[in-house]
Amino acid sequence: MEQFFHILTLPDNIPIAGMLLLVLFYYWLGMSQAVKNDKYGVNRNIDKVHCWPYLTRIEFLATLLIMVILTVWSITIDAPLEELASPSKTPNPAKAPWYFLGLQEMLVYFDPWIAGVILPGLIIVGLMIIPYIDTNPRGGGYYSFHQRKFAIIVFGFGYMLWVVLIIIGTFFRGPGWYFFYPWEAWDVHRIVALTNVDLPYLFGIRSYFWSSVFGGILVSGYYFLGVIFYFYLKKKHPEFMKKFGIIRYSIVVFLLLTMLALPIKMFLRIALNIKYVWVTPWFNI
């Protein structure tokens, strides 16, 4: 655990473990105001308040604050600079900054035109026309998680896979992006036998064609299952699928299996060792 502490305690990541404590407080925090919320009932006459003074006054101190810390931190802490880039001698592991490395850690999943391209293209689109697909007017203003189920769980679970991203690949990938468990030493002549095949192989597919033609056929039924589950709804619940309608229906299980994808991924590559699940000759998935 030494080498795990030692890189915990680098001066880049120490502000990268305080933000990730601080997201699990204030999802904790948030999370548990909806559950008091939905078991007391909200007084909206007396939770209201007035932006001046009260929180600005709030928004003003935490500034102060906020000053004073890093003020503290730049004095006691020397800023992480390295050497001048030099061709010969290249940092091992190369790694983005922080915020790119959810994007570094998709690159061990999928090729880079999904990683880097099409799926950080869809969250942002996604997150684009939230408010056109969520029409529901309830839960405005006020913490609910009773009024906002599937919102908060899809949104909650798609933040929570990405700081899962950026953790791993902060604190877990070493020399050669090698995967090492908090016990392990980066040992940066370490070298791991690749067995990675793809899934129509452990089907005993080998002809490239026809691979590509069981892999397209999984795919397609993955997102198939979305249909299925439309009809299920307007069975079930033909009021509600009437006012969302098909549009917005497929919009949004087009992007929530998109998302689950990733996970699902994830899984096939650590414990089965697929690396495609569709091979063809212009892409793979």
Given for the second form:
Amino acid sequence: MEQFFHILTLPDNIPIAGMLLLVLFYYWLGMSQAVKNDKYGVNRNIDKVHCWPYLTRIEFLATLLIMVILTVWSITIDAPLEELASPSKTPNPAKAPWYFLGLQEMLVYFDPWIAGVILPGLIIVGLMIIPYIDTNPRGGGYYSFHQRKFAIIVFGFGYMLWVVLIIIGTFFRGPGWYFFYPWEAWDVHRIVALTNVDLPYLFGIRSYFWSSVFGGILVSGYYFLGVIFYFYLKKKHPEFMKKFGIIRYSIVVFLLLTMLALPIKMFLRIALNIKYVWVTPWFNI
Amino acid sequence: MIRIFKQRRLIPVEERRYGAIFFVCAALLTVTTIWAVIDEVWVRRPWKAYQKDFNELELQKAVVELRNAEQTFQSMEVQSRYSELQHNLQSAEAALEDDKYRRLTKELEEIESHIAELSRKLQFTRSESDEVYYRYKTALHRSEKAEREKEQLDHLEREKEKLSGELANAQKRRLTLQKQIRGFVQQIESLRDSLTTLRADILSWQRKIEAIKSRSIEIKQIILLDFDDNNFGGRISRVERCMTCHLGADKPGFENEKEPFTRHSYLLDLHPVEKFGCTPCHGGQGVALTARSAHGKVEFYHNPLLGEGTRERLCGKCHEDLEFPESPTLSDGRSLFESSGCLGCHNVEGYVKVPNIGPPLNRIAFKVKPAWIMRWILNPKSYLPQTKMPNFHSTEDEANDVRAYLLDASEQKPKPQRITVRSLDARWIQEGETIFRMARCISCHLVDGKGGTIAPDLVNITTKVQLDWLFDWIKNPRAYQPNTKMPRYRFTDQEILKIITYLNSLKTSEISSEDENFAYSSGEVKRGEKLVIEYGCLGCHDPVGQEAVGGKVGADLTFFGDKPIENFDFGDVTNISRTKEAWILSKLQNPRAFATERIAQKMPDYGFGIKESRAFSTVLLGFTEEHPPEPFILRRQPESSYIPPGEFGKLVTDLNCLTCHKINGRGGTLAPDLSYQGSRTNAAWLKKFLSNPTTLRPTLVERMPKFNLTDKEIDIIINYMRTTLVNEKVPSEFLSGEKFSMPEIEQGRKLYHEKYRCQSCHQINYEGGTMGPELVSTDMNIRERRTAGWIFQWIKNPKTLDPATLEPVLGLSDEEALLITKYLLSY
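Same protein, the form predicted together with the partner chain this time rather than the form predicted alone?
Everything in the complex follows now, all chains and molecules, and the chain you saw is the first one.
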């Protein structure tokens, strides 16, 4: 556990640990409000109070408190100075800062083009178009779970996925980017045999062309599930789907399926030692 | 707690009171801000505390000194002198009360004001005169009447004259007055000065105390300009702040204080801090201001402060010399490094070039018996314990292959031997021994554990070499090895055979029967060549039969000191600590300790012990990338390039005189320096000596070998010495043909025996000490040996003729030296 505590108390990791706790706290705060609102109902015409001074004084207090915390923090913990940069000595493991560790961990499962360009791009684009695809009129201005089930579940899942990736990247990855349990000491000489094969190979396909075709069929079949689901939804909730529209639906289902592809791929990789599902000369998934 | 929260929730937002919370938070903020300020100004700057302590310490010392100075001042003699001076001063000052003085000063005052008045008047008159002159001239030019102006002008001119005269008088009077007054005052000034001198010490200490008290606490730094390299080929400066805490390092009086105020050793006086800084010798982070980081004891710092026993490492960065007494370990390490031939296999960029340490093998087949080669390669130390050749732990097959290669590549092949052991007559042993002793072979060779070590041990030599070769060698060594140190004795063939017989009688072991027609296959030769190249034999021996193969077989050591510990391969060894020093000590004592099944180690075993390994560690860990700028580096002094010319030079080469003697800075130190031999010795004695050398000092066993030189050769030597190897300070033809009188000799004797007691080191007729050479004995006489001029100059001041001599400089006058010389020459 020595390694674990060492990482946890590194000066640049202390904010993440603190932030994680804060995130959990705020999630609990929101959800507890949501539960209460769902139980007792929400009255839009409840009493209002003025922002000034009743909100601003609380904000001012918060400012004071944060200044105190920051001052104490800066007195007691100094920024770390690591080794002299030397072109002939590469640190092992060479880890990105925590906000990119999720991406670095994703690199294990996808090739750099997908993990470094496509997926982060989709994350950003997805976040940007939330206002346009979220047509739910309910649940605005107050916490509620029942009225925003889909949004909360999907977003919560995505967020949790991101955080899990970061945690794995911080605590569970050691030299050589091998998997180390937190109680294992990091050994720079460790060698683990990696015997991953592509999925088409498992099915006995040996030629590159047919592997490509196989993968292509598989991936398009995966997204085709979304198409099928469209028709199912149209039958189940026709008015909603008419309002929602096919464009919105396609975008949402595309993003959702892509997001779900990550845990699916993680499972394939860890449990079944599968490297790539679809190999093409331009990218591999 | 939660209840308080719940109760607060019941109060409407507008009525909730936040006053208490605000107060607490504001108080917290104030406290933390003050804490931050204290932390920043004081806690994080421990050097301030150190400086304060140091200032107090220095103040204490200064106060003590001040007390001492005051006490000396209070002592009887100083006090009496002081009061005497004060008394004089008082009377002198009293004289000032004299009327005369008063009058003089008063008159001076009046004169001064009078002069001022006169000057003013003169000035005004001048101006008026100028004005009138203008008017006058203008009137003239306008052809108007100008008499009135002319009149005025003349009047004013007369005024001017008068005033100038008066002014001059007044100034003269003032001068006289001033001189008179000065006479009074001068004495007072000098008395006052004497008084201050008596109190000078006290005043200076008081001033020092003021200075210490008014010192400000500040960072002290030194900037060494252009000291380091940056990564782009330029130079950057190095900043050192060690003096901020180590304030007593260069101050006398702080030798016994505890760190960080302790005074540095004398080495700091040789390397002043302003020029050299601290980190070039000690390591550490010069820019840091806390003890831990300045000493480099932080994670990842590559060059922490050198600890006990490792401080000599960095001396070598500037001092290229082989021997310097302040770093004994480094000097030892370097000598070992160069003499063991490390540079033959390991490259060190920028290190002085060292020639190959092993003998040439290009004609080995002619010299050596094949069975001996095998024995040698398998275990060199079993034949010659002091050899430098390491043990390669070869298998029998490998040794055989190498032998095959060497014999095959040899330029000269063995021929059927003319001389065999059987052909040696046993009766020659005795005569051979006599010749051997006369020739003083053991000056250089070891026989029976006794003798010199610059040449091989001769005990088993006849088991090693072909006897034909031995014969040719003794007859003319240069023919086989041109750069050998062995001289060419002028033996006859018979004498050489007798010597060989004697040597043969000394052997303690027998290898095998003489193996003529030793055979080897081409397969063995090929394998042997590969082995020779692979194991780096060419690192010590000159190439045998092939071109020198480029590149050295060992690891490059140029930046060995910078190698991180992770890059050191410890193999499967787990019982030594994981430090560089431990690795080096283990490696040098057992070079193949770190070999594993997959990684072989080629370095052979030199038999180094722990002491040698430590010396090596100092040298090797000093090989880092950091290097001081060129002006700091003391390059190794090149050996003198003196080459004796002409016929003399040929003789010197033939006899290898410079193996033992030094001439003009070149040569060995086993025998006297001959640079001034012409002025030193008499030609007649030299001739006798060279024909038949004798022992020259009572305590010495060694003497020069008998080379059987011809008269002609001796003459060449003597002529060269007398004409070229002279010292200007020695008067030539001194006292030649003079007769000495008895009184002079008697005076000389008295000086010798009673005043200067020369007999404490020198012997005359077996009476006296044995530190120096005997001056007169039955078979040796200084009159014969030394020139009179040399004796005279030597007695006067030996160090002008030999700076390293033990003879003391007694400061004799010319007269005394002459008398002693005459006394000595009278024997």
